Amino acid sequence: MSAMSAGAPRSLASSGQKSIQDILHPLSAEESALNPGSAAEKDLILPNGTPVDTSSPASSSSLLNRLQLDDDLDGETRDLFVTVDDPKKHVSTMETYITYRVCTKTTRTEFDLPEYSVRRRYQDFDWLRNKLEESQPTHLIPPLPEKFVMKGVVDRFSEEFVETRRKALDKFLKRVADHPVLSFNEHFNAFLSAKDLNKRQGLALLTKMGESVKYVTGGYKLRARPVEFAAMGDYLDLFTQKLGTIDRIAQRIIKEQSEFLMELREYGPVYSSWSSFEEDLHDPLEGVSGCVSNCSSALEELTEDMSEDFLPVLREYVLYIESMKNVLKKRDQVQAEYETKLEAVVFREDKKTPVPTDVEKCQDRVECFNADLKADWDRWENNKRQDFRQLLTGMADKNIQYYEKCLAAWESLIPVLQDKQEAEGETS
């Protein structure tokens, strides 16, 4: 029937990949490569015969906020903007893999040119990401949506699993971009920009989170964390234990509601065979079977929406976390080295010249990661603000959503329930 019934995850159609000159500047980009879910919902008919009418508030405001860049700018003028897109399937003898589109427009001379289109995998990202904790390791690095895939559990293939990692990279990138230090690195400039990725790619694909040689302190003891990064640890573990409660109930919450849907699914067609076998009823027992019908299809679409877009933003806040944690750690690090050597250099006896610039070194050290830090920080808390504002936002937008498509539904049945005159008139 409609397209609705198909619950199932769709495989993407394969293609080879394509040359640049092929591929279509972002601002030319169709609608439809970017709001793939709005097809499905043309498929919603009442039981009068007129399609649903769902080009509510609510879902055009959430097709803004795909489109949109961050709106917090602090009054500057960007220079520099980052898509993801058009994800393809690659087939090749060793492997199958998605590519997605990486547009870039700038204006920054740091590029050789003002406009990039280029071609790239999850692995260049977890590259990109490497290379930016390890040359950057005193700022936060925005997480990356999960590499590895349980198979057989989840298809790495399907629309939704791919739109959902889409959307993830395609943050990762804007929140690179919007970063005063890290979109200068070079690193970045050349994800955007290089045709070919494979030959700079070195050999820190191997950990997750790649720890940074130079940075290697280990072994010192810090004596105490300095209030202001104490209280940004309590925070992030307390934030942690919030957000995993919260992705608990939403999950509980899909789960009641997809065995709703069970039971509605078996409801609405008992209506049905009652109608068989009424005539002056048939009409209005048909029609409340196409009513729950109708809100049987909104219920799975917004379990659907809740599980694509709303868990998956959740976990990548709490990975985003764990990197952050991290960081910390490695600047009580950078401090006990300072810390220890300072001692060292005041009990010492003889004053050697080496040690006193070695001692300096560490100070800037400390002062720069503390600089540093203290100022992701603050982009972090914006940041994380906006995002669960838009997230939560987005969670009573599509129930809003829901209950609209089943309002319609109901207000559409109340006049096929109350029309005698048809009936009366058919019968001889």
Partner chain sequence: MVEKGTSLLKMMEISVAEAEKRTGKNAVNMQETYTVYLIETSVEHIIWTNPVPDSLWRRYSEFELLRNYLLVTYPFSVVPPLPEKRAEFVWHKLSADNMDPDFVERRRVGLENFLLRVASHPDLSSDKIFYSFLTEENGWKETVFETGFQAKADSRLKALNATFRVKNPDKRFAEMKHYGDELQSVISQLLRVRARAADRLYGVYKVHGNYGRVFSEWSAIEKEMGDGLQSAGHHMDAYAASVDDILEEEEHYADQLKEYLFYADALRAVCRKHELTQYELEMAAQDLTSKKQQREELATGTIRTFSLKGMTSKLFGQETPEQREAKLKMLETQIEEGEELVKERNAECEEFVKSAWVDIERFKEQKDHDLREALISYAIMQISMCKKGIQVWNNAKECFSKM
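The form predicted on its own is what I want next, because the block you gave corresponds to the form predicted together with its partner chain; please supply it.
Just this one chain is shown here; partners and other molecules are left out.
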């Protein structure tokens, strides 16, 4: 989450209430956001305050590079860099699994060394996320890629699957490393630096807040979520529907493109075999075969990009939504605990006795939860906006490249046909 704010969680009083209508969907296209000179251009300001030129780029690739400037400049202020690479397959008599190299570079004093390199498997990442959820219940924990895959449908040891998972694990660690609170978690430190990760003992770190969240309110029903948190829940439901629809249609498009690709691969060679007994049409027919072959290669690249780059982002945000909903539920539990204790005080017989300290502490926990959740929501919104900008710009760029390759392939055939016509004219 390189573009996330690195400041402390915002105070409860600083955030105003927002209705669901005020929270824009990331895929919506407001007219003001599409017109040059509109107020939406205020988003295009680099962290150092330098405004970004909003004039039309020469190509979609230059637009993509421009949108990535924020991440590049933000890296100058970070002090913790984490990458996941070099997947390796391990085969033993008991199991077969993949490990990934986790490299860390840092200037933080919490680490004994400036650089670390350890190997971790998926279950280690899963252990880390569970520990983060336990010890930081008020914060949004980034999602991991789904662990289980359907046997016979996806080969979890294929290069494509392993690379897709590596990218997702790399993004997970980067999001945690860029978080102003999660990045200082002791479990995260151990994950990055310990050669042998003792997952059974861990660090036994469980904050009082974490214990409080497990408090059972005895069937107490929350009166009502505050308006802004209710709006978050409504927005997440809407966002889930939109992503689900896009994911379903995108998978159908990929399926149809794959079927079309199979037809093209059979279609091109027909012209090549035909040319072998058509001496007069040999060059044009071979030209058509080559064009179809080039278009097939371009379509294959487009389909792979959609499968490996587009769909994983959609699925990550579906999982992100589930994580956010879980945090909202935990917030509701803490509020319900506070309301239960507060009602007990209100209906007590001795009205002169001061409010018990446990009620005040519970109120503090609610306010702390609200502040942390709102800060993480703002961070998530900013990160989501940048992710979808780059995702959609990349998709546009890939489609432009696809059609440019197809256009170039067919245009190359025109001179061959013209030469054939001129040769026939001369002989006649």
